[in-house]
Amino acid sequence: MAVYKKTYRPYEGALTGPLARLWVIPRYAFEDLHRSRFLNTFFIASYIYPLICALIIYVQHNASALGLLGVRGADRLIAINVVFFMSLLGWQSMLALFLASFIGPGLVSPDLANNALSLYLARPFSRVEYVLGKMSVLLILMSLMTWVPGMLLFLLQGYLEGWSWMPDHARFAAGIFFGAWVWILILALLALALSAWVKWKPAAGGLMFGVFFVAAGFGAVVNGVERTSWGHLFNISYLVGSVWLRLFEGAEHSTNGAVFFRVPEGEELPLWCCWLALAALCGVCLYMLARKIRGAEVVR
């Protein structure tokens, strides 16, 4: 309307809280993720394994009663041990990377080809809540698919064996839980920073891959040529198996990781190191972030 008409007025109404604002944009994205028919299935599939290990668990604890049925052994099947949970814990990471290179490219991409951030900050709404927002979708999701049921399958199994076994194998909850979230920030970071450069899909999706199959590759090539185990620092998977395994076992570790995040024994790098990594990139992602989302846009 015209200014010289001085009929307009500011909005004098209550104003939605912070985290009712900050729960806007998940709602809409979860929303458009529902209509995805390959999206439910897989995550619909990745609790098959989880299913199975609690199917172990229940089987360890009822091997008398398969006895009377003429199962032999079944006591013996396979030990609820640290293995046990990192393998858990490894396999359902690795799903997570596959949900976030499906997921990731198309949260931030999208408002950046349309031109659309600039009416997000145009409202109450900082770059911290707007980056915050499309985060948390890839943080529930993959919370869902790694260290919840985890946590559940350790519940079980203190349930079962009884609520002592619980305090004696405490380390066990806080490596699936703090170790799941070591995985999930870098994983959730990565793709918003890669969906924030790269506007087409598939591509980012691909550099999703690449910046973990790639660089381990590269890592490898420096360990061969030059006959150090510094290269691993290019490997992502190993720096986040290293965490890992002091998670688990403390110092003295007697397996060599997850699947999918083994450590080679003799190749182990100071934890110090791998902690630097991992916060390098991080810092990385976020300075990608940093220089994108932004309320406008300079074009040269």
The other form holds:
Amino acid sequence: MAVYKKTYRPYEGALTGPLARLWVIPRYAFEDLHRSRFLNTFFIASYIYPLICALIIYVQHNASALGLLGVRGADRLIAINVVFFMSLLGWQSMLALFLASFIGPGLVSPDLANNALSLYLARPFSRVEYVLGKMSVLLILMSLMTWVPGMLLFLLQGYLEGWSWMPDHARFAAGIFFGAWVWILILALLALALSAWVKWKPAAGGLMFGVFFVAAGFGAVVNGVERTSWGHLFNISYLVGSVWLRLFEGAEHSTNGAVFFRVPEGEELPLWCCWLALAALCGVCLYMLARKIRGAEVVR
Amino acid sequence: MRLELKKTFLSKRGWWIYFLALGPVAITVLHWLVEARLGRGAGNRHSIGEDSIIFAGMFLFYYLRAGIFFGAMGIFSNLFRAEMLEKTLHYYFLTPLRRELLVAGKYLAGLIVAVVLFGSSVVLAFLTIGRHFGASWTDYLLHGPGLHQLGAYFLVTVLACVGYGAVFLLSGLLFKNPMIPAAVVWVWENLNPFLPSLLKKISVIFYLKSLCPVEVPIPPPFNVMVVDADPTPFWVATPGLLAISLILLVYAAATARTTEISYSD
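Next block: the form predicted in complex with its partner chain, after the form predicted on its own:
Up next: the whole complex, starting with the chain shown before.
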């Protein structure tokens, strides 16, 4: 064939299904992550707390185990109540933050730094699919760390306590599931947005912590100087804690939130403000992603 | 120095450092305006002493533990690391300039930027936090302990920039990922109040806290976990911090002397 006839011809073969295409990014990402010894160790270590919780539930429902340990009244020592499940979620969510700041920065920034985005988008793969594919890596891993063990513990408690316990405490299950998803979505969006804007991976990871801790410090300064509690709007863990409190306990609450996600007594903000602030944060992250995830960059 | 100052001051990477420095000033200016407006009718809702304690808390918990720490991390760890990322470090290494001078020049440029940003932020925040008291605030500044406090806060800010600057310049040179040592230092510095008195002394924040003019009460339930240690006198804390920073800088200069750059790694 003459060279001049070798022009562009689109691919005419069969395409894989959209779901299979979406799975390509997480598949390769998981392969990469699997090679990291630190990550594997961290991920396995993150199950220590749920295992301890499972042990507590088991021991509480096993009279012979209690007798063996020589413990009387252990069921009153650690009650399986809202604090128990919120503490589990709070602790696992903090570990999820570490995981997100370790994995998140490496998801998008290498593609942008090496101008590889056009290679993805030249294929039958949209920007949304690209973002969803990258995000699914974080969503799956963080789900396995937060609501999955939480729900398993809920089921274990229901099984040992008697099935009637579950409908009576369905709010706990809803709180674990939806509360974890609120946190997971915020973390995933923030990690991807920072990864897209900060090309240096360590800096993006550091900035992720900075957003949480410096913003919380800034909120505390606002509260201190202005003698108000509106500064908590800068504190992401406070906002998420408020949402969790409502999910777990409804309008009347007996606790002040989970570990790391506390809502100080007397400093409560209207719930809609917390939702609005979280939505604004997600909106900013989506805008940042939309600005950066483009097939071609216009350089002025 | 001129080149470095231009780069560090107008760095696109460092926009967030301006936010860190100017945030508290915006809050204290807002406080001044709001209180001045409210104060006209009903009188001040609090005293100068309360504002002084609030500023001390803001200085300790925001400036020292977050603002200056993360700001210094951003400025100083980027001095060499940014050149490596942009693949421009070899230009410096090829110039007829001693490596020690290069380290000193970069450090001084970073220090000037950090002191200008955070020093002016501290001074402005202090001057505006009580501005709504009017003449009594001026009297507090000129004839009371105000000016002494302002001087002490400025000195602590400069020392914090010097100390953290040296730590992060060295970590930027030694580590491919300076965030890991930064995270370790940050956790250590924040655990300081709860450490035994001997371990307390192996940190920058302990000496800086000793120089702060107003003590901040720690709220419950954390107050029960705090371990008290005698504050270090001025004549030990200041030269001690400067000496440690100098040692770190000398080590950084020695490291830079043998540094080779390969961008492919």
